[in-house]
Amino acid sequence: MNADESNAQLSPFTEEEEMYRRTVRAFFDRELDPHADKFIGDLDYDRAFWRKAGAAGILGATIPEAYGGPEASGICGVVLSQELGRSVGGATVGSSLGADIATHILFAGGSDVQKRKWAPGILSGEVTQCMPLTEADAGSDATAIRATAIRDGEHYVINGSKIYVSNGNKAHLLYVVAKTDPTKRGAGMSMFLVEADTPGVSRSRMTPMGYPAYDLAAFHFHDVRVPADSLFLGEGKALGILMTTFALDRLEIAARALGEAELAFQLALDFVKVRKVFGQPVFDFQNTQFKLAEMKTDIEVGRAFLHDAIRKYRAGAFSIADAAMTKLWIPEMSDRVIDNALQMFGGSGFMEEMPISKLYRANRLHRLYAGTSEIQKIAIARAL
């Protein structure tokens, strides 16, 4: 057996997974990297940059075929992620192409109607989806939202404020999370598929401190009145179909900081290797090499602890406690060698112009959204 042999029989991921890798690193050494620039403040950019991907095939990737989809696994969103942070203009996008995890939701809960209403157009790239659930006194703690959707005949009228909203700006249809019963926490939590153009919605963008062409946004929905069928599987459903989600939205996060860790230590590597200091390559210091040994090791380490985790969700045993394991160690691990890369640069690595300064900025992101590390640790020690 040859090394690429027995690579492939460790690697977690399958080979149509892998051929979905190839595409989308051949899209974004193309369409991203060389761009990036130009994302920053222009959304119509950033709505031709999602034509495009629909164009590569890289878009619903897990819509079943019965909807013109190629009915592949949700994994395909964890490999999307882990190239867009071994990508430069990753740094300078933010969520961008993951935001289509919303197209799990759909699958998940829709209706067969709604299903075959919008998946041509995720699969073109031409609607764009995002999920406002986050308000300003309920981020980790999700069950603490106030927004409200109430019964009125035929239709439910939502009320309330939504931020740190991903994908927002540009967003076509919307999956809001609103209480149908306001006296209740998780069991009163409901979902709503909104189209953005519905009257009473309007929005606003937000400023992050890293990713400059982040499309983050703020929604206020005042007397937005939706159809009664808008509403996804019941009320006070929402909670169950979040924690599906959760699970695998976790994965990619670990994986798009896993990604940006292996960039950083590439990045950190090829400098060091020609920059001199005292006439002699930086690399050739003992403290240069026991960084890196330690770096390398570290993004190891991190490789096969999300391998592990995709074998258990493939296998149906991911559970609350290992999504909160993965989602805290892998960007708290990011966080250490992207820093310490950082540092081989010296005084550069502190420019703006810099990709290691770019990453720097967009990687402390990971241990905030979607739970914060303090909230993983509450949700490891409940297991225990």
Ligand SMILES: Cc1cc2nc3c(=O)[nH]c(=O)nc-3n(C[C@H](O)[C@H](O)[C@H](O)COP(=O)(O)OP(=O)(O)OC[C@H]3O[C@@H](n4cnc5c(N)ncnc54)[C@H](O)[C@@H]3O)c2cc1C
Contents of the next structure:
Amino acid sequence: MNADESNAQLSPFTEEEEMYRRTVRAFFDRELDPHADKFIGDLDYDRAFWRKAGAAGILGATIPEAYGGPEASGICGVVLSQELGRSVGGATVGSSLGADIATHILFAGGSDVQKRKWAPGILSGEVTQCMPLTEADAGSDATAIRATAIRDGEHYVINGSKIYVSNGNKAHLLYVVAKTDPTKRGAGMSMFLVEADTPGVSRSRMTPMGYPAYDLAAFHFHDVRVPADSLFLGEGKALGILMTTFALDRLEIAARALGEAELAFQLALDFVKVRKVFGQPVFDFQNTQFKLAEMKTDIEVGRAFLHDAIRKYRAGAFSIADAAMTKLWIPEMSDRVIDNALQMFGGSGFMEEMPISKLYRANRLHRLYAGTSEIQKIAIARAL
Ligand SMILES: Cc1cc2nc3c(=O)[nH]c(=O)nc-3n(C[C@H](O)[C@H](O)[C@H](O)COP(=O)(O)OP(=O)(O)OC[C@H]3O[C@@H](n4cnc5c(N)ncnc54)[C@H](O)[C@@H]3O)c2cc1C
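Please give the corresponding structure for the form predicted together with this ligand, as opposed to the form predicted on its own shown earlier.
Complete assembly follows, chain above in first position.
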């Protein structure tokens, strides 16, 4: 039995999740990788991609049958992220379909009416979502946000600004976190469902260092009036709702980073076997073989760690510290692997059009967003 066969046997994924993986893989091979450059600067192409993903049955995997969904496991999102990481086109589009994780927010905090209203559009890809939480002066320290939502009769009035919002420019639904009680920190934070075309909402595009087609937005909310029933679960409940996605979010980011490391390794391996220097393939230098051996070992340790995390998640035993360790270690590992992979390409690895250079810039994100590596270390240390 080779390593890949034994991995398959020990896989923590169910048959349903593996079927989902095959659907996602075929979809990315067909609709993403050959067309990645078309996403750059073209939100309409991106929107059409979501609708195609909806038609392929990829979106809203966890939506309950009662709301028209397949009611599959949350681990489908992890599968999707890993396949996005393994796709050359993934290094161009950024979080993309990974933003489907926002569906958990709707189902954790939304009313029955809201779920019924929006589930069909989420499943078809007509409706996309984003989670504006971070502000210019409140990222790691999220409870320091200044955006406010003040009750005024049957409405709340939202004011404030948000930055770095994934999928923000095309999103129809915004799960906005704002303070209903600005004198409090976490206990004053509430979540609102805001439709993007509500008067007073404006947004602009931000340009990240990696993933050239990443849909990243800054928002401004100026006297945005939303009906009082836009509030999810009650005042002060935002952090509780966000917590419902934290564990899965960490798993998805780790899976994305692992997928990118796997892809970089394969690109480097293919390259060194054909590139000849001093009359021999680069692969034949012992240094190359030693580096590849280290990279392969790193990836397998990362895979084992992710698989163990998935088993714990399923068993309800995935602690905050477990999630933090997964989000800390796997992205740091993938940075190491991708850096080594790029080195093997020599100068060609530094060229803009090379997939390895795109991966190099892109992968750096995983140590920064959704809680930096330092913030993960704080969570791990807190549990000691
Ligand atoms: C591409 C991208 C997509 C994103 N998507 C979203 C999104 O969809 N929605 C959303 O709300 N946000 C999103 N974010 C925001 C992201 O989660 C924040 O950028 C991140 O949490 C860090 O916050 P910050 O940028 O304010 O950095 P800061 O909090 O200013 O941190 C600066 C540095 O200080 C360190 N630091 C902070 N606190 C401590 C501490 N206590 N001890 C030691 N070191 C510390 C940090 O680790 C970091 O190195 C996204 C960001 C990016 C770049």
